[in-house]
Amino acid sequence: MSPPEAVLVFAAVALPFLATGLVPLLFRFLGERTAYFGAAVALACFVLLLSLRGSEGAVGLEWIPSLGVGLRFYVDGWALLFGLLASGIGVLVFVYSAAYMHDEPGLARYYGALLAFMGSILGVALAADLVAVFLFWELTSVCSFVLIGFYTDEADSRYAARMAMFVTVGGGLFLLVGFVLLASVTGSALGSATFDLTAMLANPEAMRTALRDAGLFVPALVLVAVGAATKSAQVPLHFWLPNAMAAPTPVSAFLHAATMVKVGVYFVGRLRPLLSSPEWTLLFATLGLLTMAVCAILAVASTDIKELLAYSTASHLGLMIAGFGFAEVYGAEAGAFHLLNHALFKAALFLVAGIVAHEAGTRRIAELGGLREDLPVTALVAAVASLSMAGVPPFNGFYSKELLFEAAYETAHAAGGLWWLYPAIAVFASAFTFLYSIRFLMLFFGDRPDALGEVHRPPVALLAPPALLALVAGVVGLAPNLTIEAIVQPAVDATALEAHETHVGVPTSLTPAAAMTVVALGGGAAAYPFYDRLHRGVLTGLAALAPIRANWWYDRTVEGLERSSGRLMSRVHNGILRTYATWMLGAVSVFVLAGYAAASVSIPPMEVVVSLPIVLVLLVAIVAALAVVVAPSHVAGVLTISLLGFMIAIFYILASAPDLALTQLVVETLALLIFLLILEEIPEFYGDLDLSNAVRDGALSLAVGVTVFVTVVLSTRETPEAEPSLARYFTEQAVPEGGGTNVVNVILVDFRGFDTLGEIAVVAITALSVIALVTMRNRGGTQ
């Protein structure tokens, strides 16, 4: 394997984002033909990635070296398979959009978001740094929010977009914590702290040992699983995917069949060599098979063709997750091969659903049937894709499902006991997969409903993309080993725990996996005459038991959060300055002290030796501080505070720091003048003292004081003697570099001049804010 060309890798990721910036301008000249510009960009990315075939290695740039963070990309078979799928299907989706989105408003936003989304997916596929992975991961959520909520005037679109954002971004936060846990042990496992994923994957045993020694293996595993489950719509977090069908159909084909929902699967496959363990198998095999079964049953209950395909997608994602969950090599083969197969037939089916909705005017399953006469080519495409989805040999979906059966059987055969539930659930779910796949196919080959009106023939731009996908799926089904050799085997090698050459084919003898296929297809075929009963039975169960519907939990959760937010807002955001200051200072104190406690920071021993004059000055300062509390007016309070500041300046003089004393005097005098100028603009009295407010303010003052005291003690515990090189540097360079003999002043205005400028800006902003707040005193400022 040759190392990849860095310029090609960066170009493949950056090109869609650059094109996104050009879309608003190009749309003025190209109009709806901007779709073809998007297709050209996707094709360019596809060619760039294809040119990297045969390469393997990392490229990157330094980003935050002190934290071990870099903008790194890694090219291998797994990344190329996912990247080629995203860009290749992206070409077809842009071409399809040119016809499907005709006369739709907001197309510049649509194509811009679609390009940015494709760039984000390519970023996830190639990123080799956990921070970069997280950024691209969350970018996919932001772009999908825009695309799912494209029809901004429709409540269903807004509801679906918010739900998708809530679930996937929330899952991303779990993933981020998991990444931090992984990075936290790299110091002991790899010798230095880093977020470099390639370094972790190169030392899996050391990483697993370090995680277990730190007690973080299971927490990191669970956090990564939650992040992947939200993105890949795994039970019980699958509910956002059917709702996301409110998006335009090209978006569904791109995001919800080929790319976004596979991000979680992709990353599970990527981390498989790193975290593979008995816990890994138990978690992901169980999660995947449960999702595969539950969503297959829900697909049978669907009343809308896109809803059926959405539940079907979640079910097939479960198949891939389960495949990567099994430690058997067949598991990695099933996951990698089904990633390709599912993208081909499911994207084709979504585009077919778009043609049906576009030409027949309805997506309701009960209102459709016998479409083969009106849409003969579409019917042929649907036949190839549906039979692939059903896992019927020799269509492409059959081979990857057969590999899953092999993995489930081998795992159960080796472990015995309850592990036999795995192959049983896989067969059960596959029977339901056959059921809903045939039901979708019968939209074209069943009886034509009398109420169905005229169905138009679709234009070539609508028909060509799904036809091409079906053609490729058919070729994969007829020559699966050629496909494996060309593109799947390198992906298997990157995700497998051991080297293994993948071969598939139609069974010629009754193997355990072949028997499972016979039972699944036979069971599905036997149950199909009772499809309507099953459909009504599942619907009745869902209607009778509202809490088992995932939407019910989401709606109750959001409503609860909204009620809590309303109650909290009245306490936090009530327009009273005192309230804002209380929450801000209290929160800062709590977080700072909690951070010290979490980091197990201890107060260093202090040796306090002070002279009598210093004691007297500090006593005066304390008396002044207490006097502020009982000051009868603003003027008295400000003068008393200034007295406290001047005592601190005298303290500096007695502590042999005349330069600091001079600075303190200047600042104190300036602050006094500013306060006196402001005083005439605020009320002359404090108002009645409320006991509860006084107690709260006293507690808050104590908390802030403790926070400041602890922070000062901790930040100054390192004496200059402990850092001789730093002190020596400033002392030696003050004259030649700063031109001054006062080291402190040179540091302030030369070595850290920009910091000082920033501080001055902060003071200026604060002064302006004070003036603004004072002008709002009639809105509760005296309370």
Given for the second form:
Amino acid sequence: MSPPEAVLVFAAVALPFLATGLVPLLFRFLGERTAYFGAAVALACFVLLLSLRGSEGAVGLEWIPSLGVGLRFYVDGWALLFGLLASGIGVLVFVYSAAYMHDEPGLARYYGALLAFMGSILGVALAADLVAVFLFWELTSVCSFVLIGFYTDEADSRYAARMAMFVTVGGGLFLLVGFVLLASVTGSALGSATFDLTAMLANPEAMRTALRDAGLFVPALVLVAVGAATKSAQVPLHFWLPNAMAAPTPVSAFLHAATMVKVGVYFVGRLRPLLSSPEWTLLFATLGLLTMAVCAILAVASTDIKELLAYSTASHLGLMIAGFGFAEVYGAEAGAFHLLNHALFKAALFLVAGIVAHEAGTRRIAELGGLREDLPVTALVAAVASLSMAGVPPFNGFYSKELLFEAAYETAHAAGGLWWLYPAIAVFASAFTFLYSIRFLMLFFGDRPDALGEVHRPPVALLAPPALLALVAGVVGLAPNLTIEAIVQPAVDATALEAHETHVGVPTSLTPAAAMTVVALGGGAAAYPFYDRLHRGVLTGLAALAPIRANWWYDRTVEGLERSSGRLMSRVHNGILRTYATWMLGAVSVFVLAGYAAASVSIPPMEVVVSLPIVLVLLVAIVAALAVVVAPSHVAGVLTISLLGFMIAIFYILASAPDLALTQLVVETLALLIFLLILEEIPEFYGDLDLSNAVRDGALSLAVGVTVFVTVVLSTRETPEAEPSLARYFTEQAVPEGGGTNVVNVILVDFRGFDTLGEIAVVAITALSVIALVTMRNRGGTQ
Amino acid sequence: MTTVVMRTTTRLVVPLILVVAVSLFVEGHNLPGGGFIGGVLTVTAFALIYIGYGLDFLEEGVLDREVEQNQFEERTVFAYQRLFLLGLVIAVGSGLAPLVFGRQFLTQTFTIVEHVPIYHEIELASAVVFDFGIYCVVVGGLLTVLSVVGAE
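Counterpart to the form predicted alone, namely the form predicted in complex with the partner chain:
And the full complex, kicking off with our chain again.
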């Protein structure tokens, strides 16, 4: 295994992002032909990844070395399998989009987002640093949000986009915490704290021991599982996927069948050697099989062809997750091989669904039938893909499902007892899979409903991509072992716990797995005549029991959040300046004081040395402060505030800080003048003082005062006598280095000039914002 | 506020303030003062004029221009805006200059010129340029705020 060329790896990830930047420009010249530019970029990535085949190793750049974070990429069979799938299907989706998205507005945004999405997927596939993984992971969610919400003026589309964003990005945050937990033990497990996934995967034993010693194994596992489950639409977080079908069909084929939803599966496969344990099996096998069964049942209840395919996708994702859950070597084989098989047949099926919707004008299952006369080639493609989805031998989906059956059987056989539920659920779910697959296929056979209007032949650009996918799926089905040798075995090696030569074939004797297949297919075939009754039964059940649906919970949660944030807004954010000030000052005081309390700081003993002049000045200041509160008029109030300010200036003089005193005096004078300038505009009468307001303001003032006092005391604890180096440096160097005897000014303009530059930038920004807020407030639209 | 007392005081005091402001700015390197203090003091002088004579006085009485109603902020504010932008440019430019001589951003230096009549010796510090940038930003920025808010 030769190490990969760093340039090729970086190029494969960076190319789509660069192309995204070019899309708005190119779109002006190319128009709708930008699709072919996207296809060319995807093809270039495909070729780049293909050239990396056979190499294995890490490449990387430093990013935040102090935290052990780097932009690292790792090339192995598993990464290449996923990357090749994403870029290969990407080529077909771009070509398909050229015909499908004809005459749609906003295509520059569409192609830009699609390219950025492909780049993020390649990033996830290749990244070998947990921070980089997280970054690309969330980027896929953001691109998916833009693409699902492509029809921005449709409420459905916006609802679905927001839901997908909420669920997947929320899950990503769980993942982030999981990553931090993983990284937190690397110090003891690997010798140095790092986010480097390659290093963790090289020492799985040490990592597991360190995680268990810290008591973090199960938390980390669960957090990663939540992240993967949201992304890969596992029960009960599966509900966003069918809603995401509001996206244009090529997007559904690309994101919600072949790539984005597989990111979770991919990452579970990636972490399998690291975290494999009994807990891992229990969690992922249960989660996966449950999803497989529940979503297969929901697919049977679907009324729309894209909805059916969406639930079916979630169900198959469950199959892969369950595969990776089992510790048996067949599990890794099932997961890796099914990742490939599912991408091939499901992308083809989505593209077929797009053709049907485009040419027949409807996606409702009840209104479709007998399409083979109008769409003969499409029907052939659909037949290959649906039979593969159903798991019928010798189509490619059969082999990977057989591997799952073997893994489930072996696990149950070894452990016994309740573990026999695993193979039972797998068979049950497969029977439902067979049912809905055949139902989809029957759109092309049987009688043609009278209501169905004229159905056009699809153009070649629409037909070629699914046909090619079905062809590849067919070839994989006919020569599975060649495929495994070429591309799947390296992926299995990267995810398996021990080396094993994968070999599949149509069974010739009645092995347990073969018997399970017979039961599943036979059961499905026997139940097919009752399909309509099942369909109606599940629908009625769901309608009667709304709270059983995850979607219902999502809607309630979002509604609740909206309501409470509305209530919160009117308290915190109501447009009245004093409300903002109250919350801001109060929050700062509370947090600062809580911080001091948490750090359990103690007020240092102080030697209070005060001279008589200082006492007098401060007494006058206190009297002025009290006078402000009871001042009968604005002028009196302003003047007493100024008095307070001038007393502080005198205090500075007594404390031998002439520069500060001068500044205080000048600023105080200016403030007084500005007050006088605007005084005429302020209403004469404040209104009666509310007692509760007075109490609140008093408490707030007290809190702010205490905070400032404590902060000053604590931050000046290090007196110049104790830490003289800096102060002495400035006083000693002011004349020889800065050429000035005013140390304060030399520090301002010379030693710390950069700070001063920042401060005058603030003054300039303030002036600009005043201009923007005051003189331009009447321009533009108002709400 | 436009009483006779106010106006007379303003007439007397503003030139003094401006002179003091300039001297504070120039002496800043060796005595209390500097760009910031000088700038704020200059603004104080302008604020006095605004209070005593109204916002249009500078345009009409000093520069002898016609002022249209509600057009106040157009010209004067633009001048102030230009001033603080100029100040930023001077400050950043004085920071960039050392780069030409292969020193770091914002490095300052000084020379002492001797045998000058009357003063005997004058210290020329490059920091004065930077300080002048600060002065311009403070004067321009605060006057912008003052005149825009005052015009309301």
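Superpose the two forms; the largest set of C-alphas matching within 1.5 Å is the rigid core. Residue numbers count along the first chain shown, from 1. Every value quoted in this text rests on a predicted model; they were computed, and no experiment measured them.
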item: Large Cα move at A734 between these two forms, threshold 2 Å, rigid core; value: yes
item: Core-superposed C-alpha of D697 shifting 2 Å or more between these two forms; value: yes
